[in-house]
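A lone chain, given as structure tokens: the form predicted on its own.
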Amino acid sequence: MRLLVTGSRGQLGRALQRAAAAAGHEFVGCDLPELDITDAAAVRTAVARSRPDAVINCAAYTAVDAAESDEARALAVNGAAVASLAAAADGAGARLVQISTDFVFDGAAARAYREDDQPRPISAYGRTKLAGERAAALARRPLIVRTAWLFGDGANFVGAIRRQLDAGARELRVVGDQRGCPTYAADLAEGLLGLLGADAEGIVHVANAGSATWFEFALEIVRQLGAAAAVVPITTAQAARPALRPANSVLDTSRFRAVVGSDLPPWQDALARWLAGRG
């Protein structure tokens, strides 16, 4: 299978590129500056010439709390140029993979988030990932991945814990009331390439399995680095960040497993590894 991945040298980017050498498959990357995906004709012009079997979109503006004073541009990159994507794969006989989030949902609900459940973004970031997802599903070949708390090679909520540590953090204050799913890019970059082996089509969640808060979270990396630091929850109120988020945004993966035949691992092994480098 030959891919063609936007945002290459993104967290997710990096992961799909060593998944897909180890499976076998060809993998083609583009990113900023060689390809701005809001370039239409660019756009066209790159896949036409990548005769990518599948166009896995992991280009986005994912600065949440930017997004609020910001909501044109992020909207031209998360919503727009899904758009130009999904007609340049429809001319080539490409799938076309979208990565959304659970930022899509305004957290109201008591139980995991299914795919059918009715999208109600409370951000600015939340309402343009809605709207590619949506230009997303008007391709011939839509396949739409949800996702979450996304960790691994490249800026993330384990990476801040860890410099916070290493630069002598006795007390780390962490929002304790939303509840989420910690996704390691190593395995979902795994569950795509499961996905697009299945012939998977419409939306999926995709999350390692377990949810957490991120204080919850938190206390994990600390324990797993054997850390002396005290963990100490905050509300969201006092962490007074510009972008409303989800209070509950775990997302149910059953479809996932259903199409795969297995869940990812749980959030604690897979930050594991990532702490321990082993992939």
Ligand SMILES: NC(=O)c1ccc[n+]([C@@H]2O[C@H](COP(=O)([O-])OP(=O)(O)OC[C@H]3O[C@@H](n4cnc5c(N)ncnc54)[C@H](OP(=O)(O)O)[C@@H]3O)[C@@H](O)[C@H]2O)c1
Second form
Amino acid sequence: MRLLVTGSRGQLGRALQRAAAAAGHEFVGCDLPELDITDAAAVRTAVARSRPDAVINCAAYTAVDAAESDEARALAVNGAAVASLAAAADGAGARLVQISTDFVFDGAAARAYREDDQPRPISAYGRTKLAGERAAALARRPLIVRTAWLFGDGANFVGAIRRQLDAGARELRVVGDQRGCPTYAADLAEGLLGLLGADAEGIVHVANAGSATWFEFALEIVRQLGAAAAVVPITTAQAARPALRPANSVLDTSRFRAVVGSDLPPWQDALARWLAGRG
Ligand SMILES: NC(=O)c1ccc[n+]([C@@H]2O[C@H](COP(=O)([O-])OP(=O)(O)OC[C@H]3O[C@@H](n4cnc5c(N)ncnc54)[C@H](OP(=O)(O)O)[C@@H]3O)[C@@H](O)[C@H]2O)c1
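I would like to compare: after the form predicted on its own, may I see the structure of the form predicted in complex with the ligand?
Complete assembly follows, chain above in first position.
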């Protein structure tokens, strides 16, 4: 397969480049500044020129808190640009793969979210990503992959905890009342290629197996690093972030399992592989 990946220098884009090479796929990557996906003409040209089998859109405005005061810009990148990508992919006879998020849900459910549960975003970021899903759904054969709590090559929670430990922190205060699915970008990339290989369509939830609160995630990072710091749970209210976040955004991944034949590994195992790779 020939893959055109937008946002190719982000966490998932980088992981996809490695996974594509390992699986023998051709990879054409683009990111800012050479391709701004909000430039519809440039998108059309880039897709037509690279003649991909699939366009995988990993480009996004991912700053969840900043989006609260910058929703128009977030919507341009996460929503409107996806419509141009869908049209360009259709024009080139390519599949569109849109990456979306657990933050399209409000978090009120008492169980894991399934693909057909009603999205009800509670943040500007979530609203713009839902707009992106709706734009992608207009492509001829879209694949919309919702994932969560990514860690990989880039800015993420694992790196943030590690930086605090490296700086000598003895106590980490971490939100304990939000539960989700920590997910390793490299495993997600493998999962995406598996879905494309199986010719999957529609919405599919993809995340590492298991779930955690941010507090439990931090505890496991500290444990695996053998650090001495104490981890103290705090509430969402105490964290006082600009954007609301779902209390429960655990994704039900049974559809992924049914299509690909297996789950992604447990997140604790993924974390160990990521930390081992970082030395
Ligand atoms: N990170 C998470 O925890 C998480 C959770 C659930 C879903 N997701 C979704 O997963 C996907 C990949 O996330 P990620 O963590 O890999 O994101 P990321 O590391 O922030 O990478 C996104 C990439 O897109 C680029 N980009 C931003 N605006 C662009 C534009 N207008 N045109 C072209 N490229 C642009 C960014 O460039 P700059 O760095 O220069 O801005 C960056 O290289 C996104 O759709 C995200 O919404 C992420």
